[in-house]
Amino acid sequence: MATRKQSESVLEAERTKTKPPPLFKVLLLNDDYTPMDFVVVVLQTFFSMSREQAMRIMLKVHREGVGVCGVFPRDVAATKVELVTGYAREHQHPLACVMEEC
């Protein structure tokens, strides 16, 4: 009888890093038209803050010309963006709203 030997070989998963997905600023732009209640509400509203929060990032755009309002993965950002957008051109204010990458 004749006996066949076997290499012994292991496969060993190789294991990956991901990277986490890039973040994106969810920003506000000053206009001289969009009334400073309106922007609480928007913060409110699609950012779930506090009054008092949505009343110092509204403070914050006013002065500063602009205000960052939350950061979130890019579906999210892209979501919220569009959701503002759509909100304020609803009601008939300019606001702006806009993502960047962090």
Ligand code: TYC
Contents of the next structure:
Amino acid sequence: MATRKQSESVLEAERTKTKPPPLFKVLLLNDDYTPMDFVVVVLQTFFSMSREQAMRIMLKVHREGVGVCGVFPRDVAATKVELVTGYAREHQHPLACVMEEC
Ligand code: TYC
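Form predicted in complex with L-tyrosinamide (TYC) structure, per the form predicted on its own context:
Following is the full complex, with the preceding chain placed first.
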């Protein structure tokens, strides 16, 4: 049986080996066709932003080409990308939503 010192050092080794789960940014990309109002609704609906916050991010994407909607664990980020992309396609808009590891 391990002594207290041995089992503590085993626990310590395991703790230092364990990396925190990776986080992913969900990004919106600019395009020339998706209406600004639609992007604002997407940000309010899928990222729980106020109309003012959503307007700020939409304009940032419009002017700079890309903007961060939020940072999430992998599965949450992947679900947001799927839901936003599906919603945009249902409305025949080419809006691009992607994820990128932080
Ligand atoms: N550039 C679009 C327009 O002028 C608006 C837009 C903003 C599109 C953000 C996509 O992620 C986007 N209608």
